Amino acid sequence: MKAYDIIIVGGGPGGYVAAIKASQLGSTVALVEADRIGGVCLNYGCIPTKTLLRSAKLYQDFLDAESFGIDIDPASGVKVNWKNLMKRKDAVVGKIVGGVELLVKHNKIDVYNGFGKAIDAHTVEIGEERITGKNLILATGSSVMLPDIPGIHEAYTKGQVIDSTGAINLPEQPKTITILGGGVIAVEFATLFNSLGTKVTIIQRSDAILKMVDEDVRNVMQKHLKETGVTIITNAALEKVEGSTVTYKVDGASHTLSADYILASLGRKPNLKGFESLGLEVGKQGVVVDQHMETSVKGVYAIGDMCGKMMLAHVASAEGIIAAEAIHGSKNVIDYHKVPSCIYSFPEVGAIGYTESEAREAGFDVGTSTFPLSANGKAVAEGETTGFVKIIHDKKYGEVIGVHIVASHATDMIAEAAVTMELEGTIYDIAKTVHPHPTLSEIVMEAAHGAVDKPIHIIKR
């Protein structure tokens, strides 16, 4: 058996980053992956969906070209070429995954293709082969969770109910689609299909979509989706699925809705198969780990979705670095309140830290300040004025404890808030930081001025 310092099971954004970091720190590393390097994120999630969303945004821009002074010949028209859309998506994924594979090779990491099964805390079996390691990092991610609704599993087997992976590999653009769930993935796919001309209906069991985000963000996004043509049904109890028809109940009355496909977006569950022999402590979210990502078994670490702390690719990567460094003696930790999350809708959402209600529940003396995109010169010039920034701070010292942005480039802009919070920055720090003009980033500075005193470019009474 070949021996390594570290064996990593799972080659997604957590596993391959942990492998590269561990190698850079001087360890011999084996990386075990049953599919292709990059995991769900690079192959079936983050990258392909954002590639398709870019195409959808471009299509919408073409449709709106006349308002920008650009006429398109009505005879030629603007059409979605689904086949070429998918072709571009596959090309982008191939290029990025190929780049990661090159990085893994450059860092002298041995890759084992196959399903990894832990025999004990130091031995992993891949098919007929076994390897040993002084330490083990588990990074096997998560899978789509299907609820126990009559008929849904049968329809999933037949391809009438699809998950996110199925949604990005459809042979043709659906004319209609029903989305079960109102979380981040549901909203992104609603944005994608609706923007391309598919009739989209979201069925949500609670009273609103995006229940995990700040209330002001949720209200703006729900209103905007409805205005752009998405039907949102809330307070709905799912009763059964028959083919691509779903039956649900609202206010005691049953309704049926048929579509070309049903997209199930009702959560994910950790992938724990293959590690039963380790006797890991598992909680409601997933594998239980300490702040250095070590499990209940000494020398065995777990990162990413299988821990369930925050099921985000960049969190998995950060946890992978924490685990690799911990094995080498460092004791760095992650403050999850300072980790940004993103929604790649139109407009985008970027959020970090406490929501306003969470901050009040946590006992902070809460101050808030908002600034609308409609008062920003760059936003007006680009015709993207739906949205705002909201800064939440602790009045005692003015420390920023939460930032929520709805804007066309919110997922990029939220990084400024992440740096500010990591440095324990205040509203005064942001307000006195000179921001370039004209940029969308000025809304963050304006909101900070509003928290300190008054913003410059709106009238605040």
Given for the second form:
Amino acid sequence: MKAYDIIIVGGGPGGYVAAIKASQLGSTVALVEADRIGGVCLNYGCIPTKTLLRSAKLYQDFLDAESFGIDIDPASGVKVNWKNLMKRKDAVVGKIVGGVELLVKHNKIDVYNGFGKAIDAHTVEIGEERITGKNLILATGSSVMLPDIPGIHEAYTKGQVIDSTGAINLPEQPKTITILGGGVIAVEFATLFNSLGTKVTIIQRSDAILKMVDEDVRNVMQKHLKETGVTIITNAALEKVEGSTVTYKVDGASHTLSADYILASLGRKPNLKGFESLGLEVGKQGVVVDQHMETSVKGVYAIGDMCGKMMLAHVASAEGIIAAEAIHGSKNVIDYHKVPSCIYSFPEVGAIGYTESEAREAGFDVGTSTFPLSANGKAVAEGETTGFVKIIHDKKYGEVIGVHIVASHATDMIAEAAVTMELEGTIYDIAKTVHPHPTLSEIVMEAAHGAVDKPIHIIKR
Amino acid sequence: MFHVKFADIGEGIHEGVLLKIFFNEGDEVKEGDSLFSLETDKVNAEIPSPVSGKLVKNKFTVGTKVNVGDVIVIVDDGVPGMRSNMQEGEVLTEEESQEPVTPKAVSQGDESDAHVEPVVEKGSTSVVGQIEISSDVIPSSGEANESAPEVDHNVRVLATPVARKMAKDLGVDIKKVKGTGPQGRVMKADIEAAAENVSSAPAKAAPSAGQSSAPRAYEKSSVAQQERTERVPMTMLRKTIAANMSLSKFTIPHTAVMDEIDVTDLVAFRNVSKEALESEGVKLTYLAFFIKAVVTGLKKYKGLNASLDESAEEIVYKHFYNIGIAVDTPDGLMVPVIKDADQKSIVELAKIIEDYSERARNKTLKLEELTGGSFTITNYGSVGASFGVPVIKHPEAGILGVGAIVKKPVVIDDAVVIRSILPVSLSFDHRIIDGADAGRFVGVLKKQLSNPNLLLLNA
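Okay, that one was the form predicted alone. Can I see the form predicted in complex with the partner chain too?
To see the whole picture, the full complex is given below, headed by that same chain.
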């Protein structure tokens, strides 16, 4: 029975990062993974969807080429080649997963391919083999949650209802798709399929999509999706699923909607299989951990989606580092109010910290400032003027407590806000920071100027 | 690598302007070579290199404002590791042990050490008493920052913008706060914690103050807000004077002897000599004569030219006569020290007095000219006063106060005559010498000063 300092179960962005960090800190590490290294993020989530979204964007650009002074003759010759789309996606995923595998190997981490089952807090069984570790880090992530709607499980088994993993592996492009749920994944897939020419309908239980984002962001995104052809049905109660047809009720009236597929994105649940014997305390969101990611069982840590704090790859990675450091005696914590989150729609959304309403609820003396992309030179030049930045600050010291960006490259732009907030920066600091011209990043500076007094490049009364 | 820092040179000096840099980067420097000179609000100090080696970096340019603790020059002396002339470990032990500031290093070491040590770290300083030496950056006095309430950017404290603002708001000295962020960055939570400590401090501080030694054996008093009053922050020099006076008064049992000396002949002699010397550009003051008389007295009563080493329970007698002269300046009291006064003529002394007084007022005295005294003379007669009880310059053993010479009716051979009378007050450390010897010392002064011929013969 091989003995390690640390056994990590799950090789996603939480697990493999924790493994590399732990190895760098001097531990011997075993990494147990049933599938390919990289988890959902690299194999079925972040990376493949972004690859496909790139193609979708390119397709949109081709369709719009004429307005940029490029004629395609005949215009109808622009076509999506689904097979090659998938091929490129597989190549990108293969390349990145290969890179991570190389990293893991170079950090002298033993990878066990198989389903890891915890026998006790120090022993993990993979098939016939058992290994021991002084500490255990659980990082098995989450899977799609299907609500109890009549017929949905049968349809899922038959492949008529699909999850995000299924959605990136469709044999051919669907003509129509129904998306259940209005969260980030729903919006990203709505953007993807809609841009590629699939007719998309979002069915959302509550009164709006993207309930968790700042109201201004939500309004702009909802409006923009509708304008680009996505049908959004809100306040809908799902009644049943038959094949790829969904029945729902709005204002007491039943409707049915048929499509090639139904994409279920109604939330995710932690993967806890294999850890039953540990007796972990599990709460509503997932495995209960302290701020250093240690579970109720001493020496057993849990990170990432299975804790359910923020189901984001970069949070899993950050938590993985926290756990590895905690095991090595360095007790650090994550401030979840300073973790950025992204939506890869067209335009993108990058957000961090408090939304305006959250900030007011939390009791801050809230100040806000927005600046539109339409007043930004680069945005106009690129023809991507939908969007804005909104800075939320605490008036007492001007500390930036939330930044919300809608822009074509918002996901790259939000890092500036993350650094500012990590360093407890203020609106004065951002306003004073010279931003390069012409860039979209100027809008952040302009909004900060607006928060301090007045922006330069807009008439504010 | 040797980091030559702007070390605490006492005098309440916490910042200075880099006046001159003597070497370029890449130059070879020898131990003792002057590396740079600083202009402070009291003195100009030339800082010699503590080591020989190659000058790696001049961190500041001439004219820059620098603060105590800043690394000014880096010298590669071939010794591995990073060392500096502010040894924090030493200071820490001193602070932790909470020892009183004892006169452990009696002043003579200062000048001779100055060739090795870049700045005087221990030993006496000139403003009456000794200043605690620490590598902590002395908090800047309010008045310098009044117009610009921004944190002094030259003292680099790693802190977040919000932490800085909050510190200012809550009156927390951010330089004293230990940061818990990355690389010790001071975060707002650290300021919140520090502010809490401050507000709960008075209760805690009282017992510990009781344990600590004499200078702080009392609670800090506060004055209630009143109408028709104004509050002005103490200047750094004022604070230093306050600390030194308290130190002296709390540790030294002051006793005073007062007398009147008939200096009629001295006045006559001086008036004659004065005119003769004036043509040579020398301003002959009475002080030069007083110094001469004092030196004669000190040679006889050496307990007044001594220091008490409290921890060793030894009296340190000094075989040199470095006489401090208290000078009134617009900013406050300064005490330049005339070294080896016994080896100088009255004319030489007169020249030095004039030079030092002038330079004390325009702040161009050098540090070594402010340190190393063994006895002090204060001349309150210059403002017309007669008697005073001067405060001894810790850790010296005595200070002579001289009043204004006035014509008075006195009785000589049963006749009332008009004579020029000099009132004197001697404060002395009664732990070292007793009243009789102090009285005899005044007797020597009396004899010397009433008879200029005797004075000159002894000179």
